[in-house]
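Next up: a single chain in structure tokens, the form predicted alone.
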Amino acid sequence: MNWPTRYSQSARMAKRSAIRELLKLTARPDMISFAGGLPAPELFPVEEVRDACVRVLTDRPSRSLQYGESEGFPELREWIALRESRGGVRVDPGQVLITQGAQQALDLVGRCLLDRGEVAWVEDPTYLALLTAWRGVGAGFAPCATGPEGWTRVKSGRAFGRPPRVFYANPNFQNPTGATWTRETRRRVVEQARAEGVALVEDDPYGDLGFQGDTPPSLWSMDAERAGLGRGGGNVVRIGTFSKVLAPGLRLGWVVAPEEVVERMVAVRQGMDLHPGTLAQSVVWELVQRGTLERQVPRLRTAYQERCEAMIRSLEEADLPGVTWNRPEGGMFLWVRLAEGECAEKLLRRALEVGVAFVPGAEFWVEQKASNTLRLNYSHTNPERIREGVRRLSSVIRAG
């Protein structure tokens, strides 16, 4: 069989993730990795997860190991609905769909809202795995300029032959830049999306990780308030995940959307995986009922702020000519610009030789492809190793 001639168009277009491939190179014990968007493994609530597993397999083994509902556990959906009900806007459990991580949620959104040849507005740079997911359905991308406070202006999508159908936003501690949208930016985007009839997809995996503990208003709630809705159900589809606050290995995320959108996503997901994992849902439900999340989030905020500050101080002390970076208010990432004319991909090859890894920024750009940008992750590495990693990286940058 000549298999390449048998592949579908979407399979031929698919590329392996550069970041996922890079993670294979960082498995060496001596490698200091700033590459992946990984939580700190030493902060996983291991004992509480272990106890939760024992309890669910002791108290309700049949339900935890059996097939489940396509929408997800009703109790967990009710908990998420209550948690997402903010600012006078109520979320109903029927507006919640449990997914196999936020990445499946993005895939489902693309399958439900975008046809081949349709255009999505995205920030530039934007989340790399979003581009991978929606390219798989044949979507094109119209880049939106961004600044330190997020979205600033939109370029026309009509160059693709039709106006955009969807606007993808990562407004809290964005991956990769770490930028957080101001309230004014949020209001402006919500109003423009509503005026132009564009579905606004709010991806919020990092919203709980603000260093000061405050969570900005969601686009979902602002849109509902703008439309005078007591419950959500306007132009916004909101995505969340337990990966960044409990553990990514549990592979649980969620979508909050108008009920008609959730219904359509259920129909699509039944051809994919039938339903999210029942054991993982049982364990997460047990954890949130016992207050694990309320204890875990403050620990993460404190630790990640310490690590972010260690990385920034190390870069300041290195005093690298022409090198600049952002100052995130939360999340997991620092966005760095090298001096004009420098290439992060070439720098990476030299950095790997001295045992430090990062992700070149060109992977995240839709249009500009700024080769002198790079993303550094600080959440996965302790402060001592961060300082050593920045020292190694600085030595390579100086060497040119």
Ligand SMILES: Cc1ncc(COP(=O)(O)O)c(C=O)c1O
Given for the second form:
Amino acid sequence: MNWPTRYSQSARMAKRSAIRELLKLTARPDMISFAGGLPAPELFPVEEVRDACVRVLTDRPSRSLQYGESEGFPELREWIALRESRGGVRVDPGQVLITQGAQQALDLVGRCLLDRGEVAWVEDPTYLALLTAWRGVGAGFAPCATGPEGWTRVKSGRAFGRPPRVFYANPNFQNPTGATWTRETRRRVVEQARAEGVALVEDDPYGDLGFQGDTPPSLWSMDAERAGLGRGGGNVVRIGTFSKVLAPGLRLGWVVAPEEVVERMVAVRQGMDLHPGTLAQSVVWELVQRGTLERQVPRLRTAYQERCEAMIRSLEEADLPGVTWNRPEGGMFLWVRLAEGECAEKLLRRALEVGVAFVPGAEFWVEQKASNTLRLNYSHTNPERIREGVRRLSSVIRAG
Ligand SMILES: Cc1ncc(COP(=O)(O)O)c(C=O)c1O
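The structure above corresponds to the form predicted alone; please give the structure of the form predicted in complex with the named molecule next.
And the full complex, kicking off with our chain again.
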């Protein structure tokens, strides 16, 4: 069989990232990797997960190993609905769909809301795997800037000839920049979306990981309040995940959306994976009942703040000319700008030789492609290794 002639258009268009191939080198034991968006493995609640596995396989083996409901376990949907009901806005369990991580939620949203050739508005830079997922349905992207005045179109946006269908945002501790939208930005964006008839996709994997605790209200709840709805269900589709607060290997996340959107997503997912894994749902349900999440979240916030500060202090001490970075208030990432004219991709090749890895920013840009930017992850590495990693990185930056 001549396979290349048999591939679909979307398979032909799908690209494996050259950078990801390079980053395979990060598996080397001496490598300090600031590349992946990985949680700290030593903070996984291993004992609790082990106990939960034994408990669910002892008490409810059939439910944990049998096929399950397409929407996910009703008890877990109910719990998520309660957790998402904040600020006087109620979420109904019927508005919740359990997914295999936030990534599947994004894929489902793309398949349900975008046709080939349609345009999604995104911040520039934005979450890389969102671009991969929605390119798969043939969508185009138009870059926007966001601020207290809401969203503004980036002038050079080529795709702006066509009307936008959705606006994708990651308003808390954004991947890759670590930036968080202010309350005012949220209010304006929610208003603009209503005025222009654009669906807002609010992807919020990091919202629980604010160093100081709570983040501003969600777009979902602001939109519902704005529309005078006692319960959400207006213009926003909100996405959450257990990946960053429990463990990504569980592959469990969720979508909160108006019932009719959930219903469409269920129809689509039935041709995809039938339902989310029952063993993972059983384990997560057991963990939430035992209060594991309430214990994990403060631990993670403290540890990640310490790691973030260690990284920033190490960069300050390195005193690299022309190099600047943001100060995230939560999440997992630091966004760094090298001096004008420097290239982060070239720097990566040299950095790998001295045993430190990161992701060049160009991966995340839709249009601007600022090649002097890079993303550093601090959650995965302990403070001592962070200091050593920044020392290695600084030596190659300084060597030019
Ligand atoms: C912004 C954003 N959305 C979605 C995801 C995917 O998360 P999950 O592991 O739940 O699929 C990630 C993971 O890094 C992310 O950073």
